[in-house]
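Below, in structure tokens: the form predicted alone, a single chain.
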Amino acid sequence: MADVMTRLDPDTRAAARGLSDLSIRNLFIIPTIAFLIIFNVFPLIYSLATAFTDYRASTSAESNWVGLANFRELLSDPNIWRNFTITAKYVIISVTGQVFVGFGLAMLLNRPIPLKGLITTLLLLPMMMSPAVVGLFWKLLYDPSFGIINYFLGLGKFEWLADPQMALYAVAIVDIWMWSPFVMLLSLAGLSAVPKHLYEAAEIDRAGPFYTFFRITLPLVAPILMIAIIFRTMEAFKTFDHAYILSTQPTTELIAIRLYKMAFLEWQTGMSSAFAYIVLIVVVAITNIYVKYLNKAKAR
């Protein structure tokens, strides 16, 4: 029997054993493609078609084709532009804070320090927590009566989340706390890839820390730092969970929260689909700008 098997070609031998390589590939690829079509492609196409109708999921009435009316109404609504302005401010504060904190932590951890592995693991904990849990956790911390933040800062009964001017910063601080470890991880990978001989050459030339950082460290880490900024910008635009839990102020109504209210509280399904595509176009445009800068940074 073994002699017969060795005289057969590989595919025939595999077929004789059970499944051929092609069958095994199909076994994994076909379900994956089916999954992508059902849960990604179909909702995209369906929501795009819905964006051109006055469909409301809360009623059984027939939907009517309205063309670009939903898009025109959204783009002429000053409240929508206010949501975009709030979100842009939130994204700038949040991503800038994450880059500074994350990169700073990476610079510290790139040195030989005791318990480095344990410290790194502890710093990653916020990133592993559910955003809803983080929102509830920080709501307690911000509480003016028994929250420890006011106690340590000596702010008395200061209302972080009830103050319209401060609420957005309070939400952004939570996002910075939660996602700075992500920037730290990518920055650590970039810092560990910088050739050591460059620092040795700079030391021989008696270059100062300022010169070494801006002429060696930062240019070489910039591409991977830019990738972190791209990821965090896209995610910050979609922030919903902890922002929705933390504050109900109009000044913290990000576009994801406005989209949720439009789709599931006001049941304007067609309008919210159009809104989602406007947000998608904005995020894709901003990402493309980042990618251009990333390519330039790589070319240097």
Contents of the next structure:
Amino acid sequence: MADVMTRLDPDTRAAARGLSDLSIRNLFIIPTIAFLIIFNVFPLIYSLATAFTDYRASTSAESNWVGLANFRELLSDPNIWRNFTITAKYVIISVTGQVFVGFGLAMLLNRPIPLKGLITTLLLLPMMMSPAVVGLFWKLLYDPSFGIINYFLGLGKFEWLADPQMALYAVAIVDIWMWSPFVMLLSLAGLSAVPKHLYEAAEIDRAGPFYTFFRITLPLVAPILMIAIIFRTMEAFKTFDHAYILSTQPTTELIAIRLYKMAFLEWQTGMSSAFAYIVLIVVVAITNIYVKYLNKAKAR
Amino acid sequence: MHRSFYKLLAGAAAIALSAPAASSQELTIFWAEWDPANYLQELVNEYEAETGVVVTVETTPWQDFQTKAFTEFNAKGSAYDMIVGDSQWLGSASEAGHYVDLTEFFATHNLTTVMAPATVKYYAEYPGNSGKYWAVPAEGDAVGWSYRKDWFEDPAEMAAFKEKYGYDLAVPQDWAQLIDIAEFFHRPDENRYGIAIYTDNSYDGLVMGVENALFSYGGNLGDYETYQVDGILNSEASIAGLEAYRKLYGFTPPGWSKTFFVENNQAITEGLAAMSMNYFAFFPALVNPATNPNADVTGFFANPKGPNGDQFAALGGQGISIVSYSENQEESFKFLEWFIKEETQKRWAELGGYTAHAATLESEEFRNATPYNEAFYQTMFMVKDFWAVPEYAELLTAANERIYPYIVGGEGTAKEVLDALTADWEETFRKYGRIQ
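Starting from the form predicted alone above, please write out the structure of the form predicted together with its partner chain.
Every component of the complex follows; first up is the chain already shown.
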């Protein structure tokens, strides 16, 4: 029977199987492309067009073409710049924290320790949780009356979220807690890929741990660490869920929160579309800078 | 025989399919998810029993209510025939053509006098004093206060209070007394605090809370007809009101920086605070021993007077409107005719709904029905509301951004806050062409 099949031409063989390769390919690709066009490309183009209008989704009134007015108004609004400054500060604190904690954990787990698998799994739990749940969970932990954080740190009734100076750090700490395992996971992959003979050679040359880390470990892990930083920076720029739950202060109003308010509470649809594009451009620009460094790191 | 049987069967099927369509029309009312919506469902079940019209009260969580409603409006969707919408939506929903004009309905049924005047003004009329109506006051609500009667009536506390302040400890008659009592009971060492107020700046919680002080001190948010804000929002009276609210914040429990109706009821159920601000719609939980272990010692009072005798409260609650895109507008009008009947309003109140029907509100039966109904009755004749203009959300955002840092963080002075907010609001009104 197999012999008969091999003697048939490809189309006849496909027909005999029921579906040709082309049909199967189309079966998977066409719905995917259709899905992407309907849910990604169309909204992207539609929102770009909306960004140049005074459209408000809460009214039936005709929207008018306003050219670059929305962009001009946004870029000259000091409150928007304040939101960007807050977000930049948040991204720096949060991503730096995640890199240090995540890479540190990976270094610890990259050596033979008992229950390594169980510990790794437990450490991954935070990033598996819903950000909204994490927000509510940390709100309780920060509570000045019964929150466990003040109890352990002996801070009495200190109000983490009501203190304008501390609130942003409090939100960033939650992000660090939640996403350090992601950095840890990628770093572990990078660390395990470092060839052992390099360490052996360094040991023979009597290289110290400091030298080994900065001359062998870090350069070899850098590309994968850079990928983690790119992902986390992009995500941190978009932070909404837990920050929205924890945020009480104007000092913690990240751009995603401001964007949400503008779009869905104030119904300034055209303006918020323009705002979203400004954010997109900023994120793309920052990501490009990172990618440039990533390529340099890879070339080394 | 065989053919006759199929004919009979086909005829029976036709009758079965057409009968419900002809006699049992369906109406959908959209509202937020809370107890009053459940009471309304109970009420409309009685309408179904009377008329055969099936009315469903569809609900969504409060957080999604506005987004879901306006998304449906914007799509000109006919999913909802009526909506129990927030009072501040009147401007945007009526100007956008989402609501059916009920002015004629109001005139025919004399609703401006049938319903409590303040509720007509704020739940139904837009623009202010225009005589155009878009909703029938449905769930009356406003901010009131609950308090721990046992703390207030404790002889030792009464004596200590009298000695300290020179007058008897009792339900506060004015805001000065409210502040004194909050200060008196504020004892962090005993895990007992003076007062619970709204501070949540996500939507209208904080601003509603502040309004109670600002209005009662004689202040206002502006002139709702001319859109003049300067000299009104930042008047001496408004400044004094904002300062009073800031003072109250000093007597709240720790962690009271983003609190709304849930936390404020908890302040009483957990024995945390002597007094707590909340919408009347949330008070049923406080008289229920199953949800409040202190139910038998919880009392209620209306928002007290300001220094010059002004007494107002921030309006909550909603009116019921017919959605323009409904395919059942005629049937919806019939439903509203039934809803405004005195007997229906009485039943609505019995079920737990807060009627805005003047005669029902004034009846002894209603006022004595619950421990908080008397305070509710007093309040519904002295309510004031936020701007109902289409751009109310932008005004609200600015208010939250200006007021919150002052109340919770103590940043700046009340005058600086209100001067800055005045400038923000004027800019918004200028942007929308309401002022030059």
